[in-house]
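In structure tokens, the next block holds one chain alone, the form predicted alone.
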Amino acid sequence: MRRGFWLRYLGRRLLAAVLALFGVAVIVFVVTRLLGDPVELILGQRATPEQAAQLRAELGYDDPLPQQFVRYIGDLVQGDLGVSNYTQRPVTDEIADRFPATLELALAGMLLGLLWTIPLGVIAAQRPGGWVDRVSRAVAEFGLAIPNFFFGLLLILLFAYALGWAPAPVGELDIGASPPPRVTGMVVVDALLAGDLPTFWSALKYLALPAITLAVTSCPPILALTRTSMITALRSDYVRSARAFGLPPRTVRWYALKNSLVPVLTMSAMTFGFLVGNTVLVESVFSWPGMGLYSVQSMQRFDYAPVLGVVLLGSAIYILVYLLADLISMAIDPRVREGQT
């Protein structure tokens, strides 16, 4: 493919990404401004009207909404997400502190999801209608039907309280435990890098239940798509030709899997983007100190800037991951490139 094709494609996608983020900013900005007055929360009920008016003027909340939005977009272009009215810290710093925890949880959930969905989808496609296929579809339907927060609560009741196999949902480590030296911000990774095996195993135990919750409730679409794509590939002409030429069954299955991976890759990217930006309820259930819990706490405090920052970051990550998946698909499959010309 010519260099110009890739540049035009990237230009179109980046422009679409900017417009999408702008639309998200408009919607969330307007909605959060209509939910309540943060000045009353900051000052309390004993504040005088004069004090409330002074603080509202200092924060710029007495300006018209369009003017507030233009000012916010101007700061956003400069990388300034604003200041939390509750903690008085820059939102960028607070998100930077919490994002590694969300990324760690999303990566663990995605890894566990891929480990069970793709192999099970491939096995189920070997004999459509067989017992493995029926079990896989039942598991996928269960994961899609049950809310992730409810499934997380069930895991906590069973493994943490009834059986005692898992620790109580109090975050990434025991209360009062010292985290490893911060390198990536992900406790499991940092403990491994520091060679602190007791902390590593402890963090892994706390990570297990929320990661399983995400893997079971968010990854079933990957299983369904893997099964469908693999069945289509196994019934294709090139697979029948390969069998007619006497190629070993393992080789035939490998070629079929390679050709069915493009849609699975796209679905996996979409799922990962979803996980990064939609761990709110799971983080709340497990008291996981990530962006989801941070956004919930900020909403309860009518703290607008953190909510906008979290939503915009989640949207940007989703768009970026989806774009990378498309680029990889186009690089490995000429049919995808032809569809973009």
Second form
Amino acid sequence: MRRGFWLRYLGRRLLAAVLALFGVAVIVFVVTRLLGDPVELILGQRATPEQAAQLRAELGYDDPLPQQFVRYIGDLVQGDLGVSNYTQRPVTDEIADRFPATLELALAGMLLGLLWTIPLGVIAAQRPGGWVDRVSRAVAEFGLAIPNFFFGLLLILLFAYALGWAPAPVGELDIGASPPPRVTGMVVVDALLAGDLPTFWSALKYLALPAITLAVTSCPPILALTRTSMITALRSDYVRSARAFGLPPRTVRWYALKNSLVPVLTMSAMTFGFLVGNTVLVESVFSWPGMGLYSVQSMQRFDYAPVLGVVLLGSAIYILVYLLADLISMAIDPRVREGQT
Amino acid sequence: MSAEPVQAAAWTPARIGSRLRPLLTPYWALLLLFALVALLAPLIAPYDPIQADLEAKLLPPSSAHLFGTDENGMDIFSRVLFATRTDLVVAVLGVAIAFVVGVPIGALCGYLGGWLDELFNRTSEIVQSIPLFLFALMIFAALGNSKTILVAVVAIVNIPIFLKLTRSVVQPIKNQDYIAAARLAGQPTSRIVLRHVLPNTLGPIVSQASISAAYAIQITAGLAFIGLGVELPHPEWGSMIQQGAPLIMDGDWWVSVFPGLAVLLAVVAFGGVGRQIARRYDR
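Moving on from the form predicted alone, please list the structure of the form predicted in complex with the partner chain.
Up next: the whole complex, starting with the chain shown before.
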């Protein structure tokens, strides 16, 4: 009975995720091929009509649309995102080179984000309206209101220019420094794996400011949710009973925390999915060599295949992380499970 | 959120006074200030915002140039004032379009349900799963780089928000007695939705409009920061921040910092007003 329910649920969610991915592909197709002119996208606006006509025939853009659509989906399924006009390399390879940097940044930002939002949310919930609550709410409001690229610039101004604690924003490593042997593609991790401590330390310094930027500007919703979730838990019957039994406050707090973390976990996963696709501006500020900066640079070179590739990948990651978060909260929280039956 | 029909009351001075009291909060005052600056920019600005002065490049803030000057010798104070027009107009126009498109469709979806509802709801979710700035990059790539496209991008990313919100606030209202009464009286669906359902759901939607405008300003400035939507030297906050970004490590902070603070304050103003409206209707 239980097992059957699980499989049904899993099947339904997987199907929904696949449909969402398909939907994103359809939107990209509609925007680029129906609203825009794909040949103009590839050649730029300077091409002669003859060149355009030739390329149009070569790439099959004269075929009927349904046929084009089937071919496009077929390419996507095989992981073929086209060729970059600028480097003449497959977009898939180019993105694969840059994705680890984005992942590293998003992971670091997420980690720092959880480190400040969850404890602060828990403390604020002990005394709603108290000074910790008010200060943390002000910080959260500030983090949400300030544009992340501007906050990044302020950090550079303070920590790199004025105090000299952080390096200038030139990417992941000193200009000219040789990166550690590539294993994961994440420089901090690779340096550690290679046992190269000076490089590790240097890479960590480069990572710090962009990661702090993401942690402050993207994670305030986690703080707000932790706080409300914790307040609800502290007012619940099981906490009152635990207190009435004379359990020490610390134990009671732990009970409440365990129960209030489920929605926080889901929200954190969603924030992470959001982060991976939304590092564009922060990567631009810090010259961080990830896929966000890559898409902006490609845009400036009128090289559009990479832009569409990053759009598809960013959306796919968001959809998959969302699915994963759903399944995890389902697995650990019986309340969510029962809500589904 | 009240489900009672809206009632007209006499406009006594006391009533008008109590209606205007919310305007006395800092958020409203700030919003008013931005509106005034946008309207009166040509009167307040001491310099022409796009007048280059090669004698006065990169001057720090002083009494002659309150916010200093940029690399072209343009007065940053004047540019920040004029940029209010660009950013506010793009944000408000984009959100207004999203409102006009999203709210009626959302109301119909919530009221009718069925396949129409399913179609629009799913489409909204799919659009929202595309990371915002990447979505914007794609639109700019396909349709060209212009201010019109910028407004369109702001509108498109906000339509799903209004659609889903309106849908969710209409759903509980459609089973109220007074709606049933209107239906029994033989009124057409479009009239029921427009005259009886929507007016009673406006609180949360208007609050969302203000919050959306706050994000629209962030989006506008963010896209301009990566060179999309507005062209230099047209005064716009995001592109001004971009101009100053490479100068930060030289210590020429004023080029980026003043337009950045303008964005921050505008976002705080719109966001604060939105939350305040939400609180008023929450009771």
